[in-house]
Amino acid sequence: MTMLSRVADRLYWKARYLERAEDTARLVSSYHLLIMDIPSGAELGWDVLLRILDAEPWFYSRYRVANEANIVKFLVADTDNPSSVAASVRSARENVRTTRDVLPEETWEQVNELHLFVKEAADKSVGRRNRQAFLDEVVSRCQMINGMLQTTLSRDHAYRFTRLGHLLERSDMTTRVVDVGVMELMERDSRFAAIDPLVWSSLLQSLSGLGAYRRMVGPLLDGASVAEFVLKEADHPRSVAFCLRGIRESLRPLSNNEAAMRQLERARRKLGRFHADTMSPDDIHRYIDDFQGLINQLHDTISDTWFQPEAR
């Protein structure tokens, strides 16, 4: 079959901002439930989720004090910040509905609905009281649009072209959270070891990935073992490798696949030569740099393949 390259542009984004949406609310709500557990001056600060999603320098260009109330509007209810959950809502809507020819009926009222609720709830959920409820209620919404997407969609370019965004930016979220939660429990004050497990657990959290984590490792926490398998564990659907599994499916079957296959496997021997329990945090964080940069080459691969054909 064949497809516009405008129309498989915007599947692309669509998956890729309702992703974003999803991971960020994760991110926020793991942080918030974090802070309720662990002992006043032991917290993070809230700057680790600006840092987390590389946003310090728009946040700072917008806001003076980096406080709890900030952070959270600048990342749940600000639609000038891009990354934010009510301005990737918005994003992924506006791509919906310029692409529902090709996607099931619900698809529209589903995302539509999600963005009716957002606009409505965001401003009202940047304090504690309403918080939690808003950010499950978001996750909650992305996961039954992805599961009815999974469940309905043929399995033709539409696929995967949302595939492709949605693995992508999965990819890039589990590889900041690693980036700055390794670095930062890394290389904290000894004095608050014992609380570390409780961060651990929230990393794994914000990944969706506690419980996968317990019954495929152990009940034991350590920054090695959880970052060996968030971006190692093959056979957990939020890992890296699952994620690089996926998109080279996705890439197999198009025309004119071959840099984009290229810098995929350039990504998965990457990805193979990464051995936490060896590395200092300064070697992860180089090296996770390093991996964001294949993962951004990729993405720039797939659109000047796919979305701008006549740049080529």
Given for the second form:
Amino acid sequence: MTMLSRVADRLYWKARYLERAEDTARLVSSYHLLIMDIPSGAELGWDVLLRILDAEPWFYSRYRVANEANIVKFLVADTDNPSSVAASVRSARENVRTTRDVLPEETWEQVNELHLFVKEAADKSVGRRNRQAFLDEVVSRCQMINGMLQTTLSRDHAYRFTRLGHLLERSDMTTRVVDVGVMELMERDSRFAAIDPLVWSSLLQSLSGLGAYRRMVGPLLDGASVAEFVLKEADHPRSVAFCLRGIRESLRPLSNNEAAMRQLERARRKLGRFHADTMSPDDIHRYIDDFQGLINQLHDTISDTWFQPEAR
Amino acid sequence: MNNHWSSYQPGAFYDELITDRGSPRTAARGAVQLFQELDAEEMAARREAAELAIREMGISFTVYTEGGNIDRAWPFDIIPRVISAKQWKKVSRGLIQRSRALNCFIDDIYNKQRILADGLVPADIVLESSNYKPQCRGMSPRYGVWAHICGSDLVRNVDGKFYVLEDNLRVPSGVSYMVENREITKRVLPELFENYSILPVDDYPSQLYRTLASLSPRDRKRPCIVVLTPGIYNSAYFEHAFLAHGMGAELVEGPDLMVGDDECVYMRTVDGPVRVDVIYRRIDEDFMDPEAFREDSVLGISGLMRAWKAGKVAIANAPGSGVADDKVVYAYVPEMIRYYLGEKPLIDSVPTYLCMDEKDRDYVLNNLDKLVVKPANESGGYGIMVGPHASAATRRKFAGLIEKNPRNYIAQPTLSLSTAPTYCDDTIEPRHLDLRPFILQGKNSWVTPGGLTRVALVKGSLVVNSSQGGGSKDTWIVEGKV
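After the form predicted alone, can we look at the form predicted together with its partner chain?
Once more the chain from above appears, this time first in line as the rest of the complex follows.
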């Protein structure tokens, strides 16, 4: 059973948007928890999140002040920000709406419910009081949808393109999360080095990786080993290495996959060259930038090969 | 007994559930009893549950307005309409007979035109109709069937008899709502099903699949069937997706298809081009192929008509089928049944006055206050005048329209559409309704058990179209004693 190029395109984006909604919710949530643990005088700025998401120009075209309220609103509830939780969920819903016929029937119902929930609650969840409960609910609903797809979707093209979108978005977001930590270290006064573990543990939490890290690496957190872990620990499902392996598995059965496979191998080799202990925060930041460039090229190749075959 | 029902007055019309003596009809007895046991609070709770189910299932339809398209939740009334299986059997035989005759007519028109030569139907009204497509001359699709899916609108008059009001042979819609309505009732009123034997409606997609598969030009175990939709902004998109999913078929848009040098139709897939056997077309034929019809169509597929004529692909409904979907042609259907099948019509048509006929026209112009005037060629309930409800100014306007373009108008007596108890605000009141069953024709014929019941939610209104404030009801065909 084959699949329309247009449908493959939409499935891919559906998965990317769902993952983006979940990851953005996780990012805001872990930052929200982190802020409360930070001693006064060492305030972290919320604007770090804007830099992570490459959203500064867009943000400043709409808001004057980069304060907590504005940034959380922009990242969670603002439907004019195409990457906000609300807009991502809406885009995921639009993509499911037009691919209902190849997805398990519950998909539409669950994505639609998620959309209705976010539409109803997002605006009220910008303030600190309701924020956490809202973000938790978004994350758990996204997980429910992913779990449902994982357990009901036939292992055909619908699964492959869903997985490609899901893993590509996730590896992009994971590298961004590492970047948050690195940028924090670069910017902060060394007097506050004592809070480093707090930053790193919150980042691991946003990747549901704290427990796994403790078991596999140990209870003590330091920047270099955390970065190594989330990028290269191939057994951890949110690590970039895990995502790349999954992408390779999904690409392998597709026809005309040569260019995409080559692109993927470049990213895998690049990942192999990551050694946090020999790199300065500056190096790591640049490295992540380069790596994201490779991920973007992989996206372009996938799109040119399977979604717009005429353009080839 | 609940006071909702004690004050129920069926009025001067045929009521589907309650006799004029105020007692439930035999087939509806169990359902009415159950509703009578529900108090006001419980009724409201069930309605809320239905609204929630509709939202969660994402059942919607699109309304076009000046401010853009709005996706609206499907309006649904929780009280079902009940019809006995015995009565339905007669109706469905009549519908199959009708659909067979209509298909003979279409096939005749594009080939020998015997019925025109014999003078039974005036040639000019057929050949000058915008629904007649000369591009289809000489084609004879498999089994001689052109209109594989027909949605006929039935109304029940005060005499309790069903009449066919019109036959939709182009791209009839609504069948997915028939299936979903049953799904909602099952969720919201499960206890109704305990003591009833209700004919299931949810196998419609498999019946449609069987019909379409029987048209495949290639003899394959699983022919490649696609549903061709104009896209997400079409008012019936929900249904297109629903049917594609139900058949395990691809839902395609024009740009997904192309015609190869071998005159076969291919769809663009992630594995390269794949040949298509049958297209279930849900776009208007005028937009189907810019090469054969409207050049400005961006929805269409260049060369599709060539592929169809070469017998490389089947299209349902076949282009040109609309020639029998015309309110003037409608007037001749009883004649067609006698002419092509040598049978007596088993289901009645509504008497129709053709404004193009001088005698009929005089009658119509003198009796505008008693008649319903309809344009010959519109659907969706647009451009209709219901005489008894129209102002003098509107009647004058229509008199002018008729005189200017008599071919374009027909008139029919105002039927007393039947009513059924409908849950409005917090009382139960009679509301007018119609019924759209779907008739499938390929190698075999099949009629949906029941169909889509549409109900005019506005008191006294006869307009049931969802685009104009209509709602719908689950429709039950009930077997045996209750």
